[in-house]
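Here you get one chain, nothing else, as structure tokens; it is the form predicted on its own.
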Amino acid sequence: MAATTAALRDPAPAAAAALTFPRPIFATVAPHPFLQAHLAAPQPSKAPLRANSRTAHEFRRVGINTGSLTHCNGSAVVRLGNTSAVCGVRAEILDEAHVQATADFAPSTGNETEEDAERERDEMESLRLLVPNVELSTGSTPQHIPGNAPSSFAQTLITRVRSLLLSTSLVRLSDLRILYAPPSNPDGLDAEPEPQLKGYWVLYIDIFYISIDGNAFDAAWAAILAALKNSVIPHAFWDEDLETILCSDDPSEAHSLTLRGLPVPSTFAVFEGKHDWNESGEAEEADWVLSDPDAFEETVCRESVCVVVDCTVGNKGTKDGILKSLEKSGGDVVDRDAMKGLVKRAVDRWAEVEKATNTKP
């Protein structure tokens, strides 16, 4: 009975619990540990799952509606995930009379070489007939807050946008000169008159992001291909009368831009593990290339590749894709070796941005 008495007063502690933390804390305090506590986590059977439950070469799906202002000659609104950007495209007039050095002008023969390309490329950046712009400062992240000053990474954007639509010739300078044809020649009266040159039209590609989380790039290309492929601009002649550039009311004599091809960028981040050794002395592989990276997955990781490609001028679709662009900074964990796999995954990708811009809202 004594010991019966003393065992109720003096009980047996109880196990400490475990220390834990939700997620949202666990990965604000240790955002790398809590990274490779996913891609680490042995799953039988299936891929590791990375935080935002995507395997390690999966994007997000592309969501496009194009069409969506109204004042605009071209729009499209992008959501890459939970990264949200609008594009408007605007077309103004620049007068050949305010464009110095124009006497040079020489028509197409409808044959494009690589010197005409490059000629191209030349007199749109000198003419600054593509004029990018990015507004980050819209309330689409606590870092850009509405009023501020443009950002470094704002600038980055532009920088990065305006060299890709020159670098791969993306819009025809065809589609934007304005041309006047004589009735008659006056060098000769059997000579067929030559066009001159009156006028540009000058594209101004303005990107707004709604939200933006990870990969602000991929998503802003995106939404500039889908708004250019929907932009009309108006038939514009020269007034021999007035001496001046009309536009036509008509909209059956608009057109709309004829792109060369579509190149399509992916963007990729390399996630750097604690590599762990095993019973013989080496160390195992501990290093991630993740694609499509949201913004979590960006702040820990040092390293990055962006890869575009073009397969719309193969045969056989994503078989014969041309690489247009590589960047890659931050670090050497991509090889040779590895680079050929993201070229791959790009290729794959291409498809489906291919098939999320043709297809009608």
Contents of the next structure:
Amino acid sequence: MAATTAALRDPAPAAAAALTFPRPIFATVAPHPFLQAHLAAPQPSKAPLRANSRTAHEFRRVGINTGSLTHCNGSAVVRLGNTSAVCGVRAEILDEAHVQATADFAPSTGNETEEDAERERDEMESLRLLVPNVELSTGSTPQHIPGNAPSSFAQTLITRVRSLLLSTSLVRLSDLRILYAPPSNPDGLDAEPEPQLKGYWVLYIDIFYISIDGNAFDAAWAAILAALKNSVIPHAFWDEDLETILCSDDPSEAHSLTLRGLPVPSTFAVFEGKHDWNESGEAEEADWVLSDPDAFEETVCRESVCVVVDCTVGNKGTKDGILKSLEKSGGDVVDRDAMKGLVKRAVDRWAEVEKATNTKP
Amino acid sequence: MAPEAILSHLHRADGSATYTHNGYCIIGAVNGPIEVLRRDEMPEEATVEVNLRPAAGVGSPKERHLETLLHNTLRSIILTPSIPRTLVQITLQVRSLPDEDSSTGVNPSLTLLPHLLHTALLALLSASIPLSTTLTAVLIALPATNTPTASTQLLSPTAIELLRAKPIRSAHVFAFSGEGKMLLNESDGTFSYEEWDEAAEAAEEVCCREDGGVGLAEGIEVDGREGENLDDWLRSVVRTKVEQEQRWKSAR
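Can you swap the form predicted on its own for the form predicted in complex with the partner chain?
The next block holds the full complex; its first chain is the one shown before.
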């Protein structure tokens, strides 16, 4: 209020003075030159800073708080700067009788071959045992007004989350199967009775955004990881007399999910600066790849890259990074060599997120 | 088998193309530059809108994701500042898919993506929308083997080849511009950076390297040179169309 009255009292500066803008006006009127001015500012010894005072390589610190929702099997609240998301995991039972076409049930062996992994993925996908949902229209950002149908951005986000969940095989099928071991083999033979499949646990994973300041995907995924790690599934068993699936009330019989690895995404945005040609006619390098873009940077950058790495496979920690997914679209600045640098940044980020998810809050 | 394309066959659209390859058939139509809704209007650029309709059923979030990828990629090659405050509307209808597409183990969005990009590009060329460069795209699949080497890569495989090579460890879609710059990459599965780099190398060779064309058009001669890359194929399609249209002019 005081600012507007001040502007009314003070008329526009004299025409002879250079045109200057206060920071927020500059950012709204000319976003591209605003960011360009920050990144291109001469600072001989230091790395260039973005408008949010981070360097180009710097990610925001991730804060995770788990177990705050009472009616979920697992939950997490994740803060990535001003982007914050809540994830709740709820488990419901799917009776085997309601499943249309059960795949040939084979009990999981100790060694997992590629064929087993493939079959497990097929089963999880066809039965829809993981149901993720993302809600952006919560008043978290002016681009998504509450009450509207899911926008194209929301639908893209949910598709990416779902396909990453399935392709990384993060949740083990064995954690979700409800088996029944009959006391004796119905065929009357001396052989060990085969366990029967009686049903599945279906996980409904819901993500709500409290606020979005860029990089919605990384925040959503971090929330899912933390919520799944926090999830506790009660022990379900088949009752022969009632001929139905019952759950045990005893928390000591419940099991948590043993996740397969820890895939962590890192999103980057490419800022194409104004290319000035120098005297010899070569275009000067003026593109920056910004880690973990915020909302302002996302409006100005066209090209984005998302690298998902998982360093839990080997025993050498971050030296054994395996890539789970790579997405890049919107421009031609990032080539194979630049991608190598981004994979390295993603591996470093993996270590940060791994520490955050494993420390008890 | 080389892909096939027919251009400008829809008379009510500004540009159109039907593209067929390996059992995938897609009809693309482009209308533009046309009037844009006030709320989508951009003062200094053209707005690009992509609509994708699947082979069966109505559009789902999967189609929205593909539309977003196509939108981002095509917007980077369309010269939008040259047609400001207009709309370039690209509609793609998937006419048919190979029967095995849903059981290959590779995400069906990935197998469809290169064909969508080619259809859209041909339709844009047919509509004479100003473009800064052409683009070509290819799918590379790395099956699960004990000794993964460059020779086990599947370049632009058919659905049956993918099914036979099951399980597939990772699948990669690359799109390159006419100058050889990487415009799009969607990679899924489990792979190391070295494997990705080799796949990118192979994709670049198939798409736009001179004297390339590994595994794409074996045994087919174009202008006397055996084995063309995708960029050459694209130019030959447009050249054939233009020659056909100009046949009366060059009749004498």
